[in-house]
Each structure stands twice: as structure tokens, then as C-alpha cells.
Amino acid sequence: MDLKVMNGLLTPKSVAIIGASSTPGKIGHTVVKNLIESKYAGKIYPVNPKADDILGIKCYPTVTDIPGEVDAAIMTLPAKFVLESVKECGEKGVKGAIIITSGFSEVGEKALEEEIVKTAHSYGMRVLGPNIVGVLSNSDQFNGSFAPFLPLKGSGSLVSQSGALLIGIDASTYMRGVGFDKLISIGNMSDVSFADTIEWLDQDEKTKCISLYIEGFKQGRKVIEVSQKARKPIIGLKSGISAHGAAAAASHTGSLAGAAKIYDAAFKQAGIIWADDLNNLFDRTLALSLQPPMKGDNLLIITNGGGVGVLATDSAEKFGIPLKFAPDDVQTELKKHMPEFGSAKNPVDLTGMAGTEWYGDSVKFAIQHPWVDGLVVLYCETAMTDPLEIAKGIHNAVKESGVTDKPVTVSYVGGEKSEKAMKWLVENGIPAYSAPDLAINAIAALREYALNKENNQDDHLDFQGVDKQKALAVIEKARQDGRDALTEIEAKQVFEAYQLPVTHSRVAKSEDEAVKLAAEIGYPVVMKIVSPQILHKSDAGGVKVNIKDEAGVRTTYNTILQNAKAYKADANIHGILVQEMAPLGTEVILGSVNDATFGPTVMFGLGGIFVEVLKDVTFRVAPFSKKQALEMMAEIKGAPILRGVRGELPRDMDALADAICRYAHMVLDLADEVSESDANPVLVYENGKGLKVVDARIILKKK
């Protein structure tokens, strides 16, 4: 990223409005008017060959006629004139084009949009948009948009794919009391993308928290990379997660993958915090822009009402921070600041008698105690207390404590006085909310941020002995045969090239050969149909297990052939697979899809025939660390089965984590060839005894 160019685009010292208009109501007029009303201190150059001045500012026929330097050009002229204007800007030395104009890829004019970007890049320019509202920056007093005014001042910055939503957010900052320093509309993302804005805002001194409204990433893997490196918290609100194009996919993984699950995985790896809805985006932005991350799980709640304390307790469990009773020494000290009928356990109920002194002393002690990692303070408005004085007591206690690395959130339940007190708290750096669950959710965001950063510090494993050329040779043979799916034996050969432990398997092309192979492998054996046209072998009656002798092999060989022909008469049958029968173990599944946004993405869950019924799966974008693999295992509802239940010994979690990482390396390494894949089931044995891949499926990209 060229920082100088991006600065010129997003915080320009001089700006040309190409398509500026003398007619009120037109966007070209509104942009000039907004720049003046926002008290922009830079040079404003309206460009319109038919006007001498607009709103008292001298006009120029073209951008090349402007006498001084121009950092950014805001374009509001019709789409058909934009390309020529970009060329003129390039000749002028403009750093970036903010193209408000619509009528490009969003209406099918993708070629024109691409030509504009190509031309801009030839001059070293960057393009924001097209089809955007513009850029707003409080710290630069720059309203380079057709939004009505600069947002309420704050220390967060928001990047929005939707222009209309950005305008709505701009106005609602004043109603909600949550401010932003910058609002950036990115529209079609023809050039400048989410990844670019994240990287730039992470360098911006005025931005403490980066918020995103996302309809879809164009550079999903780059977003993960830049977010992992970011020093500032990032919050994402993703729309359009209810449906996904993988519904008709051929593999188990493809049918189970969905936008919500894959974005959730990508967010975790990137360290991006989820926002559930627009309200939640505001609430979490407020907390993350004002407070430090919560580095441990010990949350303490201080309240003057039992009811709100119980509601907060329920919310803490819901949002992943279950409360623990405070240690004895904490309880002993806190009891000094409440009547005998109060409770110091957690929540700490100071009772309705609590005034400014009790609140202040309790908060100051609690935040200084090493056991406490984060603090939520609740207040129900009473006739005996002044909400603003309570707020000042809380703020002074935090300030006097000298503690700056533990978060505090507050909730007030009350009337107009409470509203004013909460506004005062926010203005003085402490996020405050109108309900206890909102304060808990906010501090949960601070905990999520800390956890995500911790989990992304491990390096990816460096695998030795991988034979990529062997895997590619297997794939090439299938392509030469005109196939876009590997047989099971071929898929296992690819797995073996990446040192994934597969069951010993060989293909028989006759009944006698099947008998010979079974004797060499050793009874009992498993027999399966081998056909590129029959991927789901069980559905075709093409799998038989626990075959114990020669007679069984002969009978099974013919039965499987008959079943396969009845299932799909025109299937090309390569033979019958004879395979060692692996000992029973816990069945899990590994799978992958080559996601359109993030590329190779790995699934893990309970395996066997139940995977599509229970849908107990989780995802990660390849590659990832062993720590992430272990976290995947912990996320599924069936995790206790892997840890050992009802007398069962724990499974070999270390071997499984290693296999998941190897599998991720494989699908990333073969991303240009493989569309989807499954290892199902994978049998996991007792700790120290490893695992076996029993069945494998690989579907190739169509070329």
C-alpha cells in the first residue's frame, strides 16, 4: 500500500469536484456545499466548463486547468465521461479518484469499470468506488460526500459497502450517541477494497476502532492477512448470510458450507469481532473504541439491584463469560461498602442504598485487584441518588485506580437523568448502555478481541516429506481420462502424498484378484465399488464390511457389481476396492471447499452417515496453526466424545490436530486443481494410537 497515495485519496489537502453543479439538489452541487459547510480547510476546486463559480468558489473548465496541486478528485459527472476524466486526473498528477457516479458493474458495465481502474493505475492513482456516497472525516473537517453532515465525533471509523446505509448511520450517530471519526463508502470496490481501508485505518492516528458493513469481500484472503497484522480492533457486520451458492455441491462439505459459517471462521482467524446487527455494531464499536481488551475470563459485576444483576448474569453466560464467585479476600473487602443484607459473591449487590461513595470505593478496589479482568457496573435509578453523581463516582474511581489495561462497561436503567449520566460517561471514555445485556455484550466483544489475537499468534506447521508432484500426477491421469472426480483409490493416493494415514487399499478387476488381494491384506476386509460416476457408494449398495473369508469375498464382489449397475447402468466401473478393515474408532470428518471468497476452506466435525443430519461442523480458512485445529475440535457439540465420556478413553487429539493441519496444507497446495474434498469417516483412536482415513473423495475444478 502506497501510504502517500492513500492519504491523498482519503485525507486530501486539496480536492477537485469534477461534475460540480450550480443547480441545488444535484449531487455535484451538494458535494461542494458540504465541503464548505464542514469547514474544510483544504483547497476546493469545482470543475465545470459551463460555470464561472459555484457557491462563490472559482470554477475551472477541466482538472488540468487548476493551477495548484490536487490530491483527490470527486467525480459526480455521468458514467460515460468518467474514463476521460480519470485520464485528465492522471495527467494532472491527482493521487486518487473518489467516483460517486453510478452506472458501472452494478448495472453490468464491468468492462468500463475495469478500464477506469487500469487507466488510473497507469498514472499511479487509486480509485474509490464507483457507486459510492463519498468520504467523511471529522478530524479533517472533510465532508466529501452527499451525506447531509459530518457524523458525531468519535474515535471509531466505519467502512460501508452500502451507500444508503452509510447515510443512515451518519444521521443516527447523533441519536445513538456513538460517534465516528471517519465514514468511508467503498461501493463497487473496483480498486480500493476492505483490505486496503483496514490497512490504511490501522495507520490512522485518529482511528481507535475499525467497523465494517460487509455485503461481500472481493479479496477475502487479503482481508484475513491485513486484519491479523492490525494493531486495532476490527468489527464486522455481514449481511446476506442466509443462503450460499454451495447448496448443490457434490461433497458432504459443499452441502454443509454456508456463508455464515465460513465468514465466522474467517473472522476468527482474522481477529475480526462479529456484530449481530446494526445496533450491535454501534454498541461494540463504542466499547472497542474506548476500552482495552479483556485479557482473562474473570468478570465482576457491581450493581445496586438484584434484578439487573441476575439479568446480567444470564447474559454473561450467553455471551461466553460465565461468572465465577469472587475470591474470599475480594468478598471481604467489598462487604465494607454495603449493608449486611448485601451480597459480595458476584454479582456484587450493593443494594438500593448504594450511593456515590459505595460505588466509587467498590469500583476502585475491584479494578485494582489482580483477580478481576473486567468490570461491569450496573445502576438502577433511585430517588435517593443522583445518576450523574454516580457516573462521576465510577469515572473518578477508575481514573484514580491508575489501571488502564482492564475494561469497564456500564449500564443505567432509568429515565432522563440516567440518559444524561450515560452520555457524560461516554464523553469521558466509559461506554454506557441502557440495558444490562448490552453492557455485558460490549465487554464480551472486548474478551473476544483478546482471545482472537491470542489464538492467531501461532505459526503454521512446516510439513516435511510432502510429495506434491505425486499428487499432481494422480490428478493429471484423471484429467486425461476426461474425469473431474477421483476414484477413492486415487484420492487416497493424493492423501498419502501429504502423509495422511489412509487404510491399505487395492483395486481388484476380477473375482479371483479380489480373493488374492484380500488374502494379502488380511481378513476381515471391506469391499467398495470404484467408479467416478458413483461418489456416494453407500447409496448405491456399493460398500460391504467385515468380510471374513474367500467365499464372502466372491459373493460380495458380484453383489456390489450388480448393485452398482442397478443404481447407474452407464457407470464406468474401474473395479472393486479391497481394503483393510480398520479397528473401530470415533468417526470424524475432514472436508474442504474452494470458497469463492476465501479460497480453500477446511471443515471438521463428527463423521459417518450422521454428518449431514447433525450438521455438527466447524470451518477454518487454510492454512492455520495447530492451536486453531485444536480449537476447531473444541467448538463442535460432539467435543466431549473426543475428550472421552462414559468410560471411553480420550481420543488422540494431537494426531487429529496434526491431520487437520496437513489436510489444510494439502487443499491449499492443490487449490488450482481441487474444488471439494472429503475424508469421511476418519477413525480416531485412543490417545497415542493415531487415526485412519477410511474413505476419501476429491472433486476437481472443471477446466
The other form holds:
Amino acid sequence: MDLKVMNGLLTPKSVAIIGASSTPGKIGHTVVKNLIESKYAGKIYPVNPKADDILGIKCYPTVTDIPGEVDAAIMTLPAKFVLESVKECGEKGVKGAIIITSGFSEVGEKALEEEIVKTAHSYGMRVLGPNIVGVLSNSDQFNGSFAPFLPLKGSGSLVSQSGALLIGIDASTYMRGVGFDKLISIGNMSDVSFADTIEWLDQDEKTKCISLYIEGFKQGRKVIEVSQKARKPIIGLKSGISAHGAAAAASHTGSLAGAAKIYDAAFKQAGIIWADDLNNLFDRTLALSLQPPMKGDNLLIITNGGGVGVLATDSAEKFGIPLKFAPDDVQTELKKHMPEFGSAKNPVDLTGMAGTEWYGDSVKFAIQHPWVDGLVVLYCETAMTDPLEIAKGIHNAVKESGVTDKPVTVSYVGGEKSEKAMKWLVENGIPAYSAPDLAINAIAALREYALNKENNQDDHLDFQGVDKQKALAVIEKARQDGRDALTEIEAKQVFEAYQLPVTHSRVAKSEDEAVKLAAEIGYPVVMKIVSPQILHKSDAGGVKVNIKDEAGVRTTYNTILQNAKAYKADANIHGILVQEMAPLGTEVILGSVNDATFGPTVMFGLGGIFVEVLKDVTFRVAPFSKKQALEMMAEIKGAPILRGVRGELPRDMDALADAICRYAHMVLDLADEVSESDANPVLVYENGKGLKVVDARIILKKK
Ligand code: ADP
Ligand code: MG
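Go ahead and give the structure of the form predicted in complex with adenosine-5'-diphosphate (ADP), now that the form predicted alone is out.
Entire complex below, previous chain first.
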């Protein structure tokens, strides 16, 4: 990212409005008016060959006629003139084009849009848009958009892919009392996209939290990369999570991978905090922009009412920070700030008698205590207390404590006075919400932020000894056969090249050969059909396990052949697989898809027949750390099965985490060749005994 160019684009010191208009109501007029009304201190140069001045500001026939330097050109002229105008801006040395004009890729004019970006880049210029509302910045008093006014001042900044939503959000900041410093509309993302804006906002001093409204990332991996590096919290609201994954897929993984799960994975890896809906985006932005991350799990709730205390307790469990009883010394001290019938356990109930002093004293003590990692203060409006006084008491206590690295959120339930008190709190840096669950959800976002930072510390494994050439040779052979599906034995050869443990197998072309191979491998054996046309072998009666002797091998050989022919008469049969029989273990599935946005993405879940019914699977974009692999294992519903249920010993979690990472490395390394793959099942044994891939499938990319 060229900082000078990006600064010119997003915080310009001078702007040309190309397509500026004298006619009120036209976008080219509105933008000039907005720049004036926002008290923009930079130079404003309207460009229009037919006007002398617009709203009292001298107008220029072309951008090249402008005497001074121009940082950004805001373009509102018709689509067909934009390319020419970008060229002129390039000649003039303009740093960035904010292209408001629509009528490009969103209506199929992709080539023109690409041409514009190519031209801009040839001059070292960047493009925001097209098809956008513009850029708004409170700290620069810059309304370079056709949204009517700057948003309420705040310390978060928002990037929105939807223009209409951005205008709506702009106005709603005043109603909600949640402001932003910058609103950036990115529309078609022809050039500047989420990754660039995240990177830029991360170095922008005025932005404390980066909020995103996402319809779809363009460069998913780049977003993950820059987000991981960001030093500020990033929160994302992703829309359209129901429409993805509908396309018919050849593997389990394809049908189980939906946008929601893959974005969820990408967010986790990027350290982006999830927003459930628009309200949640505002609520969490407020907390993330005002408060520090919550570095541990110990949440303390202080309340003056049992009802809100219990509601908050329920929410705390729901949002992943269940309450624990406060330690004895904390309880003993807090008991001093409440009547006899209060409770110091957690939630700490100061009772309805609590006034400013009790609130203040207990908040100050609690936040200073090493056990407490985060504090939620609840207040129900009472006739005896003044909401604003309580707010001031809370604020002073936090300030006097000198503690700045533990988060505090507040919830008031009450009327107008409470509303005013909450507004005061927000203006003074403490996020306040109208319901206890919102205050808990907000502090949970700060906990998620801290966890994200811990989990994304790099501990990528070393994959020495991998033989990519061997894998490519297997793939090449299948391609020469005109196939895009590998057989089980071929897929296992690829897995083996990446040092994933597979069951030993050989292909027999005759009954006698099968007997010979079985003796070599050792009884009992498993026998399976080998045919590129039969990918789900059991469906075709093509798998027989636990064959104990020669007679069994002979009968099974013929049974499987007959079954396969009955199932698919024209199937091309390569032979019958004779395979080492793996001992019983816990069945898990590994899968991969080559996602359009994120590229190779790995799935993990409990295997066997349950996988399709329960859909208890989780994803990560490859590659990822062992910590992430361990987290995948912990976050499926079936996690207790891996930890060992009903007297069973725990499974070999360490070997499994290694295998998941190795598998991720494999699908990433072979991304040009492999479209989807799975290992279903993988049998996982007890601690120290490893695992075995007993079935493998690889679907190649069409070439
Ligand atoms: P498919 O999924 O194509 O129907 P699999 O190779 O997965 O065929 O075999 C079906 C089932 O047979 C597996 O889910 C597993 O329970 C069992 N199985 C297959 N191969 C082995 C093996 N080598 N050792 C032990 N069990 C096996
Ligand atoms: Mg299988």
C-alpha cells in the first residue's frame, strides 16, 4: 500500500469534483454543497466546462486547467466519460479517483471498469468505487459524498459495500448515539477493496475500531492476511450467508460448506469479530472503539437489581463468558458496600438502595482486583437515585482506579433520565446499553478480540519430507487417462506423499492375485471396488471388511465384481483393492473445497454416516496453525467424543491436529490441481496411538 497515494484518496487536502453541476438535486451539485457544508478546509475545485462557478466556487473546464495540486478527484460524470477523465487526472498527477458514478460491473460493464483501473494504475493512481456514495470523515471535516451530512462523531470507522446502507447508517448514528469518524463506501471494489481499507484504517490515528459491512470479499486471503496484522479490532457484518453453497457438489465437503461456515472460519483466522446483525454491529463497534480487550475469562457483574443481574448471568453463558463466583477476598470487601441483604457472590447485588457511593466504591475496588478481567455494571432506574449521578460515580471510579487495560460496559434500564445518563457515559468513553444482554454481548466482543489475538499467534508446522513431485505424478497419470477423479488408491498415494498415514493397499486384477496380496498384507483384510465411476463404494456393495482367510478373499472378489456390474454396467473396473484392515477407532472426516473467495479451505468433523445428517463440521482457510486445528476439534458439538466418553480414553488429539494441518498444507500445495478432496473416515486412536486414513477421495480441477 502506497500510503501517500491512499492518504490522497481518503483524506485529500484538495479535491476536484468532475461532473460538478449548477443544478440543485444533481449528485454533481450535492457533492460540492456537502463539501462546503462540512466545512472542508481543503481546496475545492469544481470541474464543468459549461459553468463559471458553482455555489460561489470558481469552476474549471477540465481537471488539467486547475492551477494547484489535486489529491482526489470525485467523479460524478456519466459512465461513458469516466475513462477519459481518469486519463486526464493521471496526467494532472491526481492521487486517487472517488468514482461515484454507477453503470459498470454491477450492470455487466466489467471490461470498462477494468480498463479504468488499468489506466489509473498506469499513472500510480488508485480507484475507490465505482458505484459508491463517497467518503466521509469527521476528523477532516470532509463530506466527499452525496450523503447529506457527516455522521455523529465517533472513534470507529465503517467500510460499507452497500451505498444505500451507508447513507442510512450515516443518518442513524444520531438516533443511536453511536458515531463514526469515517464512512467509506467501496461499492464495486474495482481497485481499493476491504484489504486496502483495513490496512489504511489500521494506521489512521483517528480510527480505534474498523467496522465492515460485507457482501463478499474479493481477495479473501489478502483480507485474512492484513487483518491478522492489524493492531485494532475489526468487526464484520456479513450478509448473504444463506445463498452460497447451493451448487451441486461432488463431495461431502462441497455440500457442507456454506458461506456462513466459511466466513465464520475466515473471520476467526483473520481475528475479525462477528456481528450478528446491524444493531449488533453498532453495539459492538461502540465497545470495541471505546474499551480495551478483555484478557481473561473472569467477568464481574455489579447491579442494583436481581432481575437484570440474572438476565445478564444468562447472557454471559450464552455469549461464552459464563460467570464464576468471586473469590472470598473480593466478596468480603464488596460486602462493605451493600446492605446486609445484598449479595457479593457474582452477580454482585448492591440492592435497590445502592447510590452513587456504593456503586463508585465497588466499581473502583472490583476493577483494581487482579481476579477481575472485565466489569459489567447494571442499573435499574429507581425513585431514590439519580441516573446521571450514578453514571458519574461509575465513570469517576474507573478513572480514579487508574486501570485502563480492563473493559467496562454498562446497562441502564429506565426512562428519559437513564437515556441521558447513558449518552453521557458514551460521550465519556464508557459504552452503555439499554438492556443487560447488550452490555454482556458488548463485553463478549472484547473477550473475543483478546482470544483472537492469542489464537492467531503463528505456530505453523514444518512440513519437511513432503514429496510434491510424487503427488503430481499420480495426478498427471489420472489426467492422461482423461479422468478428473482419482481412485481411492491414487488419492492415498497423494496423501502419503504428504506423510498422512493411510492403510496399506494393493490392486488385484484376478482372484489369485487377490489371494497372493492378502497373504502379503496379512489377514484380516478389507476388499473394495476400484472404479473411477464408483466414488461411493459402499453404495455399490463395493466394500467388504474383516475378510479372514483365502476362501473369504475368493468369494468376496467375485461378489464385489458382480455387485459393481449390477450397480453400473458400464463402469470401468480397474480391479479389486486388497487393503490392510485398520483397528476400530473414532471415525472423523477431513475434507477440502477450493472456495471461490478464500481458495483451499479445510473441513473437519465427526465422520461416518452422521456427518451428512448432523452437519457437525467446522472449517478453516488453509494454511493455519496447530492452535487453530485444536480449536476446530474443540468447537464441534461432538468434541466430547474426541475427549473420551463413557470410560473411553481420550483420542490422539495431538496427532489429529498435526494431520489436519498437514492435510491443509497438502490441499494448498496442490491448489492448482485439486478441486475437492476428503478423507472419510479417518480412524483416530487413543492418545499416543495416532490415526489412519482408511478412505480417500480427490477430485481434480477441470483443465
Ligand atoms: P465408501 O465411503 O466409498 O463407501 P469406505 O472406503 O469409506 O467406502 O468404506 C466404508 C466403510 O468401511 C468405512 O466407513 C469404514 O468404516 C470401513 N472401512 C473401510 N476401509 C477400512 C479399513 N481399511 N479398515 C477398517 N475399516 C474400513
Ligand atoms: Mg468413505
